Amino acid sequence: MGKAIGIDLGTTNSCAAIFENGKPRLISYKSGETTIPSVFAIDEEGNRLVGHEAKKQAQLNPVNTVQASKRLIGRNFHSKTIDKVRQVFTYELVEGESSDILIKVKDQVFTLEQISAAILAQIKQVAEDALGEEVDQAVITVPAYFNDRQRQAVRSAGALANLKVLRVLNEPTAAALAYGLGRNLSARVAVYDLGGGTFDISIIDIKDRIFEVVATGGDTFLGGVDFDDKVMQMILQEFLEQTGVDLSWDRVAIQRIRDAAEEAKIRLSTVSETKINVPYIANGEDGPLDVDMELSRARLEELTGELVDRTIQTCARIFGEADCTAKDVDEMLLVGGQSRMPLVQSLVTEFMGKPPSKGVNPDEAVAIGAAMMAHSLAGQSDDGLTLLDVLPMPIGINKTDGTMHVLFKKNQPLPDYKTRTLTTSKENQRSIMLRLYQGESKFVEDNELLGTFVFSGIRPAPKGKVQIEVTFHIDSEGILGLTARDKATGQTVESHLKLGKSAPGEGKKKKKKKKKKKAAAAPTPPPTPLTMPTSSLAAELEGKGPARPEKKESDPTAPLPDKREPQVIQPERKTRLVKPEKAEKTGFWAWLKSLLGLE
């Protein structure tokens, strides 16, 4: 049997340790790197690209380079937190079959775990080169936020990457279990991880190699990108200003602005000024245009000021949960590497009444945690780790007035099963369907739908007759699974579940209506000009820049009429972008090539 390692998979990057002669390491490349970045492209070859030589070349191809994929993994097409983010992304969004979300790159269409996957066994290549041993066993650390059908997918993920996935763990609990490492603690914690794409808030008891969790919440759309785009919209407005060309219109520009901006971002945790200098960005009257101009760290906390307030009323709601105040916290860890912001470590500072622990490196610690998790699991170690979770979201079942029975609630202790009773409403009915949904709303509509189980072969008779009972069960890791019997015969009753979209006005009584065959949902493109979050800025900058298109029918500042249809106005200004063909001529793409060491 080969080595069992613990994998951080991030939204931006991912790292994996190992625990060995007990002690845990960081496993890395040739090169010195810990980090793989968390990206898959294709480049113009065809060639398929993992890591550090997918990011490299994402400025020349954002459109088939994949970034932040997390975020969409296990997600259904039609939810509402994926319309927030669908425009977002470069690449394109594809509906599959059961209202999965697919992505088109080069022509090859891909699911999230295949991405994911990518990921894994790029990560598994590089531990058995360091290694110089097999790794078949992994443990893999997921957002405490996650729900049911994001930890299936990663599950999902680790076997197709030829892993034995031996637990899917919460990034906040696995950083508890690196701080709690040989230290034989007796003390309550808070986990505050603040990634490249999530947020979570955990409070978890430690007694020596007990690992309880009390209370855990998050948001698994606020992240470092998102401090990222404050930045590059900052970028763009004032570009505009002072030049008239809305750089929003090139994707290409737009990579190299999000890149430039994530830098300075960094570099500002450490000094109080730095400059933001993309050379060769756009075509002016006058000659090439670059993008030059000076960051503060005052500037950046009043761009995101919003985002840190947002994880620090976070925390106060998970602390009312867990019925305790900061005074009944021991230490406050920060994870992830946004939280290296002195904004956030302030913040955090003020709400404890005491500085956060430096007991953990932010960005090692989950991936230390996760090795010593994969030690213990892989029979590799007899330490008797204990760890006690809670469910993140309440998980339910549609009720008939559109609300959710809820079957577990919120920070319910992990594993755990209820049983209800299910009968037939007409004659000699073969079959019983039933939806389940996971998140925080009394609302069926505004969960994220798990799936539709149907529970087909019942026997038949008189409507009522037939009794079904459902176990449903939820195991340490999160993770539902149910069983059904008929309650008379005590027979196995066959389940299956199908995954897709729930239906308008979910639980209300309408009537009967013929039903219409609709035509497949069209693919989402890439964003044009019109649909990024980016192209209102020369619409806001009244009497400054180039005017946009006199607004006709299809209004481009309205919304859209179908989201997965988005309308391509063309402009009817001529833009002053650096174009493909013309960038041929003037060597803009050898000169970045060689900036970029593609050559």
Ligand code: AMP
The other form holds:
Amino acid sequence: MGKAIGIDLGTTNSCAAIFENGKPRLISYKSGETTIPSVFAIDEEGNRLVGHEAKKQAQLNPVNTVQASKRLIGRNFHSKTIDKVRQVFTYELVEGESSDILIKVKDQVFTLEQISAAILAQIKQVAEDALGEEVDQAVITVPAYFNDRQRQAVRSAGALANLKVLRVLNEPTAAALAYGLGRNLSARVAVYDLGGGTFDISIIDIKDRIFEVVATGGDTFLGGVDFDDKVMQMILQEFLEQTGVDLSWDRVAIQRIRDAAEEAKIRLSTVSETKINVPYIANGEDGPLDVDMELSRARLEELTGELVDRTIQTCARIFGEADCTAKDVDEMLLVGGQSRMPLVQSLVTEFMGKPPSKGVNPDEAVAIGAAMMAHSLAGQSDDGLTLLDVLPMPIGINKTDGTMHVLFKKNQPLPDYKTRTLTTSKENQRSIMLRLYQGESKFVEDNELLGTFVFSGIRPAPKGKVQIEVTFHIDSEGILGLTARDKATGQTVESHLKLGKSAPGEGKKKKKKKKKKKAAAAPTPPPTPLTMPTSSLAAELEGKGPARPEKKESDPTAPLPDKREPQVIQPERKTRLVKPEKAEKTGFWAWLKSLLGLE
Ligand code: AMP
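Following the display of the form predicted alone, present the structure of the form predicted together with this ligand.
After this comes the whole thing, all chains and molecules, with the earlier chain placed first.
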């Protein structure tokens, strides 16, 4: 068995840590750095580059350099957020078969899992070099506000990188472990995590070795990159006003300005005034033009204050959900590089009525906590570490009026399961379709479609005479699975997931056409979509209280206890809905194998 490490797979940077000789430590690279840029590229010669090498050449090769791709994971190609991103991203996004996002680099198309896998494989390699031993297991952290699909994607990426993913762990929870494990604490902490691409806030109770998340929330599209964008937009605008030259179409210029904007932003965390200088950015009538301007901390705060305000508003909402005030929280931990900004620190201090804790290093805490968890899960300690997490967003199915019938509520303790009975609405109906959504909106169309389940092979019978009992279960990582059985015969009903990623209302024409074609070719009718009626059927079904199947220890699909029992964490088998993408398509697998030394 190889070693188990903790990996903080960040939007802009990633880092890894290991727990050895009774304490955790960051793994450093030959050059001494402890972070690796989450960047993937293919250069002019066709070489695949990851990390520092990829970042170094980004300004010269922006079109074939993939940065911040974590922001795209689990999103719909047609979503409004992706429209916005397309304007500032320098590489090409391509629509996948089910409206998922693929990335085109030098005539090759990659899935987001493949890009993340390349970064994970590099981290694995660096860790093996540093430790002189094989590394084959990892705890990988994700934003607490990631949905089921985004979590699945990270698991798939880990598998592609030949890592046994011991657990997908929420970043704020990891930070709380780094802060509290082994200190015999009894405290309520809040973790404010503002990284490169995402914001999370979690409220966590620590009682010695029991870490219980009370409430969590966030924004998977709010992070340091947005602060850089604001500065970048300001530079582009001022440059246009001063010179009459519009650089917004020039990808090389955008990349150079973005880098300069980020550097200036970071400097302004320690100084109050800085220069932004990007030489030879364009050719003017009288020769080369430079970006040459001053930026003050006050101006930066003016430009980005609204982003910080949004984080504070989310904090207020989550404190409300946890039914507590700032006074009830012992410490506020600040995590993520962007939390180093003085405005963040002062607004958090104002919100809490006291300064944030100095007990964790914002850049290291997440990887350190993940390493502690990996050590515990890999069976290398019997520390009795117990973690109780919650569901970040409701999961449900659609009702006929377009609203969501919530199966699992936000902030509900994990793991959990729910049972519902579905029935046929046509004579001899052989299949039923069910759509599952996740999100906080009342309406399904504003939420994320997790997938469409098709239950097939239903025995022929008059309508309403077959009852299919479906058990939905969410494991301790917030990953969803389901099983179905015919109530009368007790037989398992086959179900499979079709990734339905189209945004509602979008790509309808295309779909209609496809449907028509399919209908002509297919002899069997398509599955009948099932929606929860607006009537009290949902409650009625719940009220019937279907007999709970007995839980067998060895059966990963067995229902889970509905009462929250402290769960001693052990490596567990996962029931997954999504298979890792077929990497062979792009020759990527061969490259990954060679990177991992498998060939
Ligand atoms: P992380 O994902 O935690 O590595 O956070 C990376 C983000 O933090 C990037 O957007 C950085 O620009 C930002 N960042 C790092 N250091 C600082 C700093 N001293 N002040 C402001 N932002 C920073």
